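Just the one chain here, laid out as structure tokens, in the form predicted on its own.
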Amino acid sequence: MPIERRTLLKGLAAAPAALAAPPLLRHAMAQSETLDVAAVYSLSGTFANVGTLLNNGSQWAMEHYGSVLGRKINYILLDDRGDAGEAVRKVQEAMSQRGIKHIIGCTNSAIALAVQKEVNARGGIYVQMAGADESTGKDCNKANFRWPVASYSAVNATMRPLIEKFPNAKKWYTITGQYVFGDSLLTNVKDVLKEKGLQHVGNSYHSLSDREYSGYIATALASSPDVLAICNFGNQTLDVIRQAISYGMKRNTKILAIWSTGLDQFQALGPENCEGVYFGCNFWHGVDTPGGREVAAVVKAKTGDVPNYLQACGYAVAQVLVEGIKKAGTTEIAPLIKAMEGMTYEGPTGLEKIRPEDHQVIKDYYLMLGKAKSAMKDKNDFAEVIAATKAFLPPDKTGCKMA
């Protein structure tokens, strides 16, 4: 059947019509098929690795789920390459140009604290995993949610146990990097010794680039401490270890690294140099709960083994998005953000809640203790837990005061 020319010029002229068209205009064309979802990753810089695996659980999560209310889920990762000022630059950009409002991940606080502010400006959504207080305290805002603890609950939720497991250990030296969360871990261990009667016999700060850890331990080992507490985050916190095995401190002295990554750290450092170690971790394989056996299906299929702290954790803040949608039965920001508060569901942990007042998910954090190499089950069997605690701060303490 022949096309009438008229009908042949009305295509032709609509066609560089709809090519010129603003990009929030383009967008919306396809927003009934698709959704956009912005992760904020670092896959280059000090904390590149961690960003890697972060982003792997994500994007994974993203592509198990697949769709949400009928529309697609388009992943788009957003390389901050570990700096604040990048990362709320490609935010900006994706949020202006491209119409972007559902936004998850963060390597680290810093950038978290950064990127929080920049989406509830611009009307966005964001659920992350930074560990400052500070994300749900004094900063807390209706757009941002937080899956991981916060360092209030890592340090108290291993130092309690600790203290009462070995009451005799009086003396803590900390080794603390000089960050904000590491600085927000020193806060809390410091109110806890103070509580407790026990001496803070002294502190190493070190910086975001160090790698050599020699001198902090001479100074702690002066000190002679019962307990050396590791207040850092990544491969700071595995070279601190090391060293400090390495200069003889597990001979007489209790390690506590307050916030580990677990499996992945564990692996790196092996079992002869975890053995009699403390870690704190806000996820292990070993316990059995249905949304930890739905993250160890996800990425059993992708990599063949039994998911890392860093994968369930860039998982888990894609599942509270998309839960939060579909509990929602919309994308739109403001009923998603009302039907997230108090929203319960199956996470990697188990039962999991968000708390309505700081959009603080109420999650147990881990306390472990490095195994022996002959006491392993199988290969990935590092550490036994000890205890398992939620321990959060009431909301009326957290300085959160959402507008």
Contents of the next structure:
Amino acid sequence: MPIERRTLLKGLAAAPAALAAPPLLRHAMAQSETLDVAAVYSLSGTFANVGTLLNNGSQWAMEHYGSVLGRKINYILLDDRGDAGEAVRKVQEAMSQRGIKHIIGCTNSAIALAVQKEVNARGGIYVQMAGADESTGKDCNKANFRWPVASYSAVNATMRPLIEKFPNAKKWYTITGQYVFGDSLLTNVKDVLKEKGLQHVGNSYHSLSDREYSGYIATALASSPDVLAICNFGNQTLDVIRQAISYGMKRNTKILAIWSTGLDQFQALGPENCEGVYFGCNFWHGVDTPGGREVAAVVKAKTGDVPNYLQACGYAVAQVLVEGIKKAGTTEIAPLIKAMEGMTYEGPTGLEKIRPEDHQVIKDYYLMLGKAKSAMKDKNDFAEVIAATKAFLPPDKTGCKMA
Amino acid sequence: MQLFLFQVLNGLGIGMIYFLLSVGLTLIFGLMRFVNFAHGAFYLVAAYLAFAIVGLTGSMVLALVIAPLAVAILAVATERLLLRHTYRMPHEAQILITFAIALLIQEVVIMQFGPLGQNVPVPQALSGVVFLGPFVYPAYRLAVVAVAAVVAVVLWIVVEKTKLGAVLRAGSESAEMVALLGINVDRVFMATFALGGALAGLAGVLAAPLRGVEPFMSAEALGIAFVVVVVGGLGTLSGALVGGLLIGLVQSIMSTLWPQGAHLMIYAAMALVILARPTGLLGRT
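Output block for the form predicted in complex with its partner chain, input the form predicted on its own:
Full assembly next; the chain just shown is listed first.
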């Protein structure tokens, strides 16, 4: 039978598709067997020490779960090098080229705010640990979930118990990191001071790259405050505390680090610098809960030690996503988001609940007081919990309008 | 007014610490015309050695002796094995290779000590504060300022008033001429590198109780050291001193006048100096 020209052309046109079919089929089959989860962390840059441990926590959690709904979890790290622009570029690439829809993690608020917009626009889901109010406030969206408390909660859960404890501490001074998170803390501090009729005697802003704070501390000392509230995070919190103590500030002033990462920062400060200083913490290994015990077992298997906040936080965002998928019974994004709204689960701090209105995890935030070296029961017993509070803005006050 | 006076005093203190940070860098550049980006890494190694030694023995004095010496040996080893092959190469090659060494050292520190910061306690005898009239100043900082002042005087005497200093200065002008006079220039360069390393080490040990130790501390130290030597004039000891003091003063005074811009003003001051005197305040043309 003679081959018609039209038939020959059709055959030639179909050939590339036929040749490409086996790998495409393999890719499709592999996709159904594994679930790709991308984690956005800074493994270099200013906050690389924070990003490294957050990444450890998330990775260990995913290894601990192994699979979900019969699909092996494939953990993919996206190193944003501490740059929000780089984070967005990597997320865009992962979502458009690799088809990844499930994203977790961030190392700072600016990165989370940028990534949460991107993930929402591309139809994914994002569970993260930013501190800035905006994340589940005016910048909230359907795709975005946040595990740690917002800066509003951190400020209210630390300042209010402290004000009750020291009603005569009327004059407050703040040292603030001039970035999204620092400003967010400062705004909330000012609100509480105004409500309580206390005096804000001054604020010193510092930049993201500052390491020398003695000038700011000298300015603070000149206004003789009763309380120095530190509104920043990471190594900058440590440097401010260390330098404030070296200038003798602890003698007449209470020092409150509103946002601290707990154990790892206590180790970096040493008991001599922790003693008598107040810290706000999202997690403390000494609080005994079923979820906390599970995190402790996973971390102990890896490090032989107790978990710190960063590891627990990395673990928690991974846990929220996997527990959500389990509850939804699918990895499809729309039903997954719906299932996660209102979900309760045994988290690292106890029974935790995701608020449907803004996708904020409702959990305790601790006010801790550093112990003297002689009072420490073991090498990690740096501080005691003096208040555990769930202090959250009512949903209608967060500014969140879920699209 | 009293606050500004205190900020001036505090700025001078910061300046002396910055001088200590940068003097090793400027010495190596001044005498060898070599841009050492591993300077911050040497500082980092010494800080961690101090952490280890103080942790094991509780003695800061021991750390002050051992760590700079160990860093001097490390500096000599890198100079002999790697850097001497780059002396005739352009500065870009030197920057790349020393930058690579810095990254390598940083990763080794992370592998050994982990990515998180650690504490080096201030020695008990210096843990209090000193009252300078109406002002309070940390005793340990005062001790660091005193050490920096001693280093400045000793280095000035060695470089300007001794035969060794004359050889070093001549070597920086014309290594070939000094070699023709029968002096082993290779050895002079090695000694200079060891001294630069030891000074970075001294700064690292003294900074450890002030800042704690963490694997990424070298970048901050290197940044400040470069600003100081560029402002003061690359390669001059007096330039490092003047540059350090100027930067310290700018940072401290601006902490009161314009806190959010205090760090920015360090770089603005550097830009101004470069525009007005491209070789730095005391740099040679």
